[in-house]
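Take a look at this single chain, the form predicted on its own, given in structure tokens.
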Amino acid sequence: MSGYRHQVVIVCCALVLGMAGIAAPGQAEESLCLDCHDDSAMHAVAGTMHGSIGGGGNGACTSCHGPSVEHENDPDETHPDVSFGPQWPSDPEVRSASCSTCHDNGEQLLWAGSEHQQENMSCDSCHDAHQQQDLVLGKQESDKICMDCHAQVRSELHLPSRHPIAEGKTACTDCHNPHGGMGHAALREVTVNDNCFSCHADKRGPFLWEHPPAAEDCGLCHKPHGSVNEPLLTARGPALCQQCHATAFHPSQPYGSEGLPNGSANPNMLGKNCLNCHSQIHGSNHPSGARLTR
């Protein structure tokens, strides 16, 4: 048997024996965590990556929960050094610090100072290290976990115009990094526009003729989670356009309901209203596109 395969067999045997409460050859007798914690939720950790750290068995438990000597000697009156349970929960900072001993790079790099960290949340607020399949790592299941707290966003995602999160085509984590970001609202990119351009690349530009609000901030015209106006607009055109374009080139009176059908129908109120003519609203590269008409 090769040296590598021999080591693998030893580690696997130690894991199985440790979780079963049997001391491996050469291992000193000691009370094992699963002597007391014998419910299925505790045993499930053996089937996860967390069940193999620290050599498996007690080592896996103490790697996250600390040596917990006092708890071992008096389990009814003392809690583990790091407790994630509902009875004696450790401070959120302590619980997250236990996780960050391994998870300290990649997407977790910006956890310190993040919005969730400032709200006194900890890793186990969303993750369950004992589950063989952590639900928050699946897109649709993770969205449900997000909506448990973000009730306003949950309601906006039921509006007529919305991102297709319910259909599983997009997810909260496509735009947000729950562990923290360098910009507002834990966005994956530094600016709102860069975040939007990661999907809507055709709106990025640069354009020969730019529409300044579109180049500045997509959120000036669009609501990211949902709206009663297509497509995710903050207001219906031409009311949205006239928030800025009050007197330029067209009659300065605001367009209202009197311009709708059954009144004196106005072409600037019908169809795509302003976009009937100004179709390249995000920007144009046409030599004659100064008014974003082509």
The other form holds:
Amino acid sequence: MSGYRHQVVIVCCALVLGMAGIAAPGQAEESLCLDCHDDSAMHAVAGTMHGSIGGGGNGACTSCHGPSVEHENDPDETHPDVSFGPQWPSDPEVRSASCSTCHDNGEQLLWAGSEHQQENMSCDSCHDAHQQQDLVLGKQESDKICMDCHAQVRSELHLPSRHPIAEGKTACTDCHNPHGGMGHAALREVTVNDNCFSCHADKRGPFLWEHPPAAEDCGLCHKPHGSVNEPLLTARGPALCQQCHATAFHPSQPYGSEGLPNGSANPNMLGKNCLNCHSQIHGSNHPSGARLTR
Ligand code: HEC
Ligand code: HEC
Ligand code: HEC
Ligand code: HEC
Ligand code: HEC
Ligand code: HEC
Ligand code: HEC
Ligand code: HEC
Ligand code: HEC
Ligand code: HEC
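Mind pulling up the form predicted together with heme C next to the form predicted on its own we just looked at?
Next comes the full complex, and the chain you just saw is listed first.
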């Protein structure tokens, strides 16, 4: 038996040396986890970013699963200190706390209190720690993982007007931090607008003539994922504007041709989309753009 164990240790050290490229740990006699857990799925860990944590080898195992002394001695009856399942899954907080001992800053800083944390999810709901290819780290794959749970968002991405997520030009994680955010909806930026400006910088202004709702919240007129109304609008045509400009005088009330782009006062035009005239809906830098017409 001890000869067998010795062999395993050599294999392990070779693995650690070969795959993680670091010195073999000095505590070879304690190489217990890998004595029993010696299949390829376990060894794959050595080839991940985590191969060398805790000094590598069994030190890596215990960095995430805890020292697990009782389990080592009586593996059939006692579970490791931290288990991610399948048999004896620890509570989600215990599981995440194991990862958070090392990952409690940067993107993961706001995990505690995030919506996903409060929904009893844990890091391993999305991450696959034993695989060299943690699929969720790739944008296309992570979108799929998100949509497995977020069916409503998935359906919004099939609406006629949509952000090009299915097309691979934007990803859920371009706008959201799955580990939690400072503001609303785990967005990467505190406000919705700052989030939009990170790609649509031309809408940021400053404008000589602002349209207050655009400066306040793009979401007052746009749906972020998808909509039946082009382009991503919450409502169509005049109805969109009349939510706020209920008393807009000119659809019903005739007035002169001053200021109209082509000098025409044709009433038919007035029934058309407000944007025919008020084209600078996000704000205008034209000296006489106060009415957002130029
Ligand atoms: C004496 C053999 C032995 C040793 C040593 C041992 N285990 Fe296990 N471990 C088992 C057995 C048996 C199971 C039951 C499941 C199975 O058949 O794989 C198990 C299960 C597990 C599981 C899965 C738990 C679950 O909820 O399904 C984890 C994780 C685990 N061990 C980690 C460790 C770690 C970490 C160490 C070192 C600190 C370790 N084991 C040491 C034999 C051992
Ligand atoms: C980075 C943290 C981490 C390290 C390092 C780690 N594990 Fe795990 N382990 C996990 C997570 C998370 C799971 C749940 C499955 C997954 O996400 O891949 C798991 C699952 C397991 C399981 C159950 C797998 C199954 O399908 O039955 C065993 C057994 C196990 N680990 C043993 C080990 C051993 C032995 C080592 C050392 C070679 C080790 N783990 C290193 C985090 C880790
Ligand atoms: C003992 C410290 C430690 C623990 C515990 C730990 N990690 Fe890591 N993790 C690291 C180090 C070191 C790296 C590589 C450097 C970096 O990216 O920060 C890393 C990298 C990662 C990466 C990036 C991998 C890549 O390919 O870019 C992910 C994802 C990750 N860890 C998830 C987890 C999860 C999930 C857990 C818990 C199951 C966990 N870690 C537990 C130390 C740890
Ligand atoms: C809802 C799914 C989800 C959950 C839950 C989750 N992650 Fe992630 N994680 C991702 C995605 C997607 C990425 C890659 C995109 C990115 O960087 O945001 C990532 C990236 C990472 C990275 C590498 C990028 C970096 O920040 O250096 C680490 C480390 C990490 N996660 C750790 C964790 C830890 C620790 C937890 C638990 C406290 C956790 N994750 C929970 C989805 C998740
Ligand atoms: C295992 C299921 C699951 C996965 C996977 C998952 N989520 Fe969630 N997510 C939830 C649940 C449950 C909620 C809370 C209820 C809701 O808003 O649907 C939530 C909430 C959210 C919220 C709203 C947060 C808030 O503060 O209002 C965002 C944004 C989000 N998830 C984005 C993502 C992204 C991006 C991914 C992929 C990286 C992802 N989710 C993966 C289950 C999941
Ligand atoms: C272009 C940026 C952007 C992209 C890409 C994006 N979202 Fe969002 N998402 C938002 C904004 C902004 C909100 C906040 C909407 C609001 O104000 O209520 C939001 C809200 C959410 C919410 C909260 C519930 C809701 O519908 O309002 C969930 C869940 C969510 N997003 C999941 C996802 C998932 C999953 C993906 C990828 C399939 C994704 N998002 C892609 C910007 C985005
Ligand atoms: C990660 C980058 C990114 C972010 C952040 C982003 N967008 Fe976009 N948006 C795009 C891309 C890419 C397109 C497609 C442009 C194209 O194909 O020319 C687009 C297109 C649009 C369109 C036009 C859609 C159409 O059918 O023509 C609108 C409206 C829009 N975005 C609004 C927003 C709003 C509002 C926000 C903030 C909630 C936002 N975007 C955040 C990348 C982004
Ligand atoms: C008062 C309603 C309203 C608000 C608020 C608003 N938009 Fe728009 N947006 C529109 C309308 C209407 C269109 C269509 C314009 C057209 O067809 O000429 C549009 C078109 C767009 C387009 C696609 C065409 C183009 O001009 O590039 C993008 C991108 C866009 N908006 C981004 C944003 C961003 C980012 C914000 C927040 C800063 C925002 N919008 C706020 C009404 C609004
Ligand atoms: C969410 C509410 C809201 C929506 C939707 C909205 N607006 Fe506005 N709009 C305002 C506010 C508030 C002002 C500033 C009013 C003021 O200064 O008296 C304004 C100002 C204007 C002005 C300049 C008028 C002035 O008195 O300076 C025009 C023109 C205008 N909006 C057109 C539109 C058009 C066209 C649409 C539809 C595409 C639209 N608005 C949608 C809230 C909105
Ligand atoms: C045919 C072009 C045209 C159309 C269509 C049009 N407008 Fe106007 N609108 C104007 C002009 C020109 C002014 C400036 C009038 C002035 O300065 O006296 C104006 C002024 C306004 C004002 C400012 C009113 C004020 O008190 O100064 C608002 C608000 C407004 N329009 C909203 C709308 C809305 C909402 C619609 C769609 C229901 C719409 N407009 C359709 C040309 C148009």
